[in-house]
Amino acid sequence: MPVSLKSRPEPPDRPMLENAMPPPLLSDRHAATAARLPGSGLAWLGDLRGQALASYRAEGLPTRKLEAWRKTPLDHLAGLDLAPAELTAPPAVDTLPPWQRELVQGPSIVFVNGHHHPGLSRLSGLPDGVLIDSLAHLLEHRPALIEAHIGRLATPKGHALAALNAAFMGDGLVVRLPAGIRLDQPLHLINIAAPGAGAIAIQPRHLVILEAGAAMTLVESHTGLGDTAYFANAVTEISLAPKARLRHIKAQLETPAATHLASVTVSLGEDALYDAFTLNSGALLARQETYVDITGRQGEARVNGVYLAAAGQQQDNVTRIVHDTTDSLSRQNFRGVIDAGGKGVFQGKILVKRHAQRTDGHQLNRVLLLAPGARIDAKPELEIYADDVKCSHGATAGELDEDALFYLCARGIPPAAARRMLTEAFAGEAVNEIADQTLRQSFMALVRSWLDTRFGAPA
């Protein structure tokens, strides 16, 4: 005999669904951490952190329900008992990878688990007026220098990861170049993860301000030690005044257990240049977001990169370049190499506003699939409201050219060596976008090292 709804026992009282949901990742750790954060006594900073925490608690980590994150799951983070990274003793220099060991020898600022280590850094001999310091030091001793800049470009609202970073913001690089100053040597921003026995969250906040006519090259590198899982969530804000020039070169080679999420937000003044290149080949999951707002006439943005994904890895690249003025230019050239079981994601967008006449924008993403089971999801976009523009975009994916392979093999080159040569040449076309020859060679050496693990070292 069917049971009527009225005869069923009443369910026990339960809280509303939103109250039953667990708090977003790390948010329950904030109360115990807040008092120890640099500048905790500053009212304006407390407001910024508090608003960011509230925003993050309301939004939570991005899920696949969001279009921008539909191909990028973060579910694995919920299984990690993450703790905010604490200041630790620095690792010995000889424990670093050889390529990063060389960087420490030049002008450099080193962060271990997101905290500045002056003993490893080399910042002597800077021109008068140049400010290169750690965020923690400035928050404690000269907070007025950064109050007007921090959190102004990478705003917490609508960006959950930037909000999470702002809530726990404690240390990072701060660069301020006075008008007309040009640094002759690249500055190396070296990030080392040394999680030890427990999973940690590393959340550096970087700020780069170049005044009118200033110029520099910033080389950013990320690596890790050990096999413990960790979560790196880096946020960078960059403000370039008229005629400023910044070349921003990044190598991400985190450990296979790491999750690396990074966003860079750039504001470009008149006739300013932002020239960026990113090599992503490390981490279990890596996502590089680059947002450039060209607000000054004749501003120029070049955002390029190479991403290399082995089995079990996912490498994401997200770009959004907004042309918000007349006579501006943007170029994007990304190359991906995906092995069996690896995945790449590319989401690139060029937005041209109605008044941004004579915009010149181009975007290209090309991917080489090395074996069955390699995967790429690409979503190039143009959103154009002006009528006098020259814009284009393209995305291709495929295997190595069989005719080219046959040509090389017919001349006595073994098949594996031929495949390697063609793959190296394919990735090298993007690496060639790096203007500095020394850096270009260094990054090409990193690509070759990755290829060695796929094809073996060349004879």
Given for the second form:
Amino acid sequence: MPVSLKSRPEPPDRPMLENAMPPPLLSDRHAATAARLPGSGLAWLGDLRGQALASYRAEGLPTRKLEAWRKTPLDHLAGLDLAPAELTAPPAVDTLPPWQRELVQGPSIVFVNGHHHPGLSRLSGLPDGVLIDSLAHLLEHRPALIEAHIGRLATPKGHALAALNAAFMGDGLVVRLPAGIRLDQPLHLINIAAPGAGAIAIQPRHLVILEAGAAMTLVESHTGLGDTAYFANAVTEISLAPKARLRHIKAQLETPAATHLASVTVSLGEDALYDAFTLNSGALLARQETYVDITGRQGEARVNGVYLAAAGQQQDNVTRIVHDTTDSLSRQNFRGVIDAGGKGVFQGKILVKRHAQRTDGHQLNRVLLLAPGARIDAKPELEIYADDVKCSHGATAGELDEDALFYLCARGIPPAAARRMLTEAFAGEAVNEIADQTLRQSFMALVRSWLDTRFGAPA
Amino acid sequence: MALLEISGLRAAVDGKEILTGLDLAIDPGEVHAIMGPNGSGKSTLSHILAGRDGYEVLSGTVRYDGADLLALSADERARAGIFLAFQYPVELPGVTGMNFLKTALNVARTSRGESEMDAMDFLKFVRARAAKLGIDDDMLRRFVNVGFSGGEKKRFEILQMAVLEPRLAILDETDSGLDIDALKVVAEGVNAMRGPDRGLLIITHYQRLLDYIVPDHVHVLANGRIAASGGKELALELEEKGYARFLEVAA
Ligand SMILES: Nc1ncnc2c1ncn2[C@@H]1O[C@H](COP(=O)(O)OP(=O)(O)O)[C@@H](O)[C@H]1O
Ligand SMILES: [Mg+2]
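Next up, the form predicted together with the partner chain in place of the form predicted on its own?
Expanding to the full complex; the earlier chain stays at the top.
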């Protein structure tokens, strides 16, 4: 007998449990935190945080039921007794880890547990009119500037993590370059998590505004101290006016106890350039989300990265490049190296709107699986509504080429060193996307130190 | 003592016997040529000597400098002084020629208990050898064999040989795909390597290369074994009459 939808049996009656679902992670800590957050006296900010909290409460932390999170479990966070970093006194950190100190020459701004650390920061000698400051400080002294920009690009709706960040945001980097100003040296945004005895949640909020024709390089580095768990949930909003150029280079080397989630939302004006490279090699779970809206003609987005996953680690990359105008260009070049027990996820999207004629978009994700038991889930997507476009994507996953290995061995190079050499070369082809030679070398050195732990010293 | 002594070598690939009882001895200072039709097992022999996986030695021995060569891994053989110039050199995307040569040379030096060559000395050392082969710095900065023409690949193989200075060099169809000018450059590079302590095994399909690299001994490989051996005049005879008579004899 056919069963119609109507005749489907009703679920058995059960009493509705008012609080069956526990409140989402951290939301019950908000009340105690809110009054202590920078700018807590500002009505607009109170509203923004309040709305974000409501939105986060309604949606909760992303679960694997969501398409974008199908391969990325956050369940482990629920098991941590996370306290907002704003509530814990930052432990004394009075020196920088050497690799961060040496990564780049130039001005630097340091955040420890998400709080600006003026003592370690070096911001002298910047050109007139350049604003580089902490969000906390500006919320006290120039709130109107922040009000005009914050939350414009990274909207909480439909993005629970951005909402969570907005509910707790208190500090982060704010950069504004006036029209035509170019910074000769990269600015180094240094992030250190020092959780001390108890697990903490850090919600950095960064804002980068380049006015017309301004140009700079922003280098971000992330690390942690100790082995206590921490959860970093960073949100960055970047607004690039016509002809502005931002190179945004990031090294994520968090501790194995870290969960590192970061989203970057970029609005790209006419003839502007956003050129990003991210190295993800740290953390238990890291996820880099990059959203670029190209709204200005001839805007150019380059989003590249290397991800290295050892046993137990998961490295995610999510990109979404929206071509929302004519004659724009995007390039993505990602390379993953995954070891036994490691996992990578790549979800890359190019969306070309109907009017975005002559779009030139290309995406490539190549993965090297070092051993059986390495996993990659790749979902490249092209969504194209315009008819005059040049778009492509490619995704590969495989092991080292046996012929290449034999070639190296036939020149006397021992097998382990040969594997290492080919792996380095593989990752290097994405590191080569970094335009600046000095930075390219610094990042290659970071890749090499990861290879040292995996393969031993080079030949 | 022979530098290389192959006795009764039988070897199979995927269960198919390719070498069917091959004997060959090369003394230091000698240049041997192996000629044979396509599919006769020339590359199989070169791969087995170099230590490539996937070949099953059914019986026979290979002694190098008196020791059991087949007991060594590919990289150990190379460090012991065996060099194979590949018939089909492999692309190494992301590995520059300079880096490749430097790594290989320093591995060889450290295994001999010598110190690594410093960067400036190495540059001079390589440039001097590269120049003779018409290889400029630009080519050395490119990724190994990626986008190289056939001639560039073969010249780069010879450069590797010149840098590594092996005791036994096996050249697998280094002449194939070369025009006459490139052939002369390659042959000069090979002749420069001739010396009292070094053995050379030139594998070729055509006699042409042997006009420029004159061998001491010529062998015909047919049906997986040496079907005939002679002096350099054997190569000319093969050029004239082809391999048919050796194949018939064996059949
Ligand atoms: N990997 C392989 N699997 C199966 N057969 C092979 C393989 N490599 C070579 N052969 C076979 O072995 C024989 C000899 O090949 P090869 O040594 O390359 O000859 P040559 O170099 O003299 O042209 C050929 O019949 C070839 O088809
Ligand atoms: Mg062959």
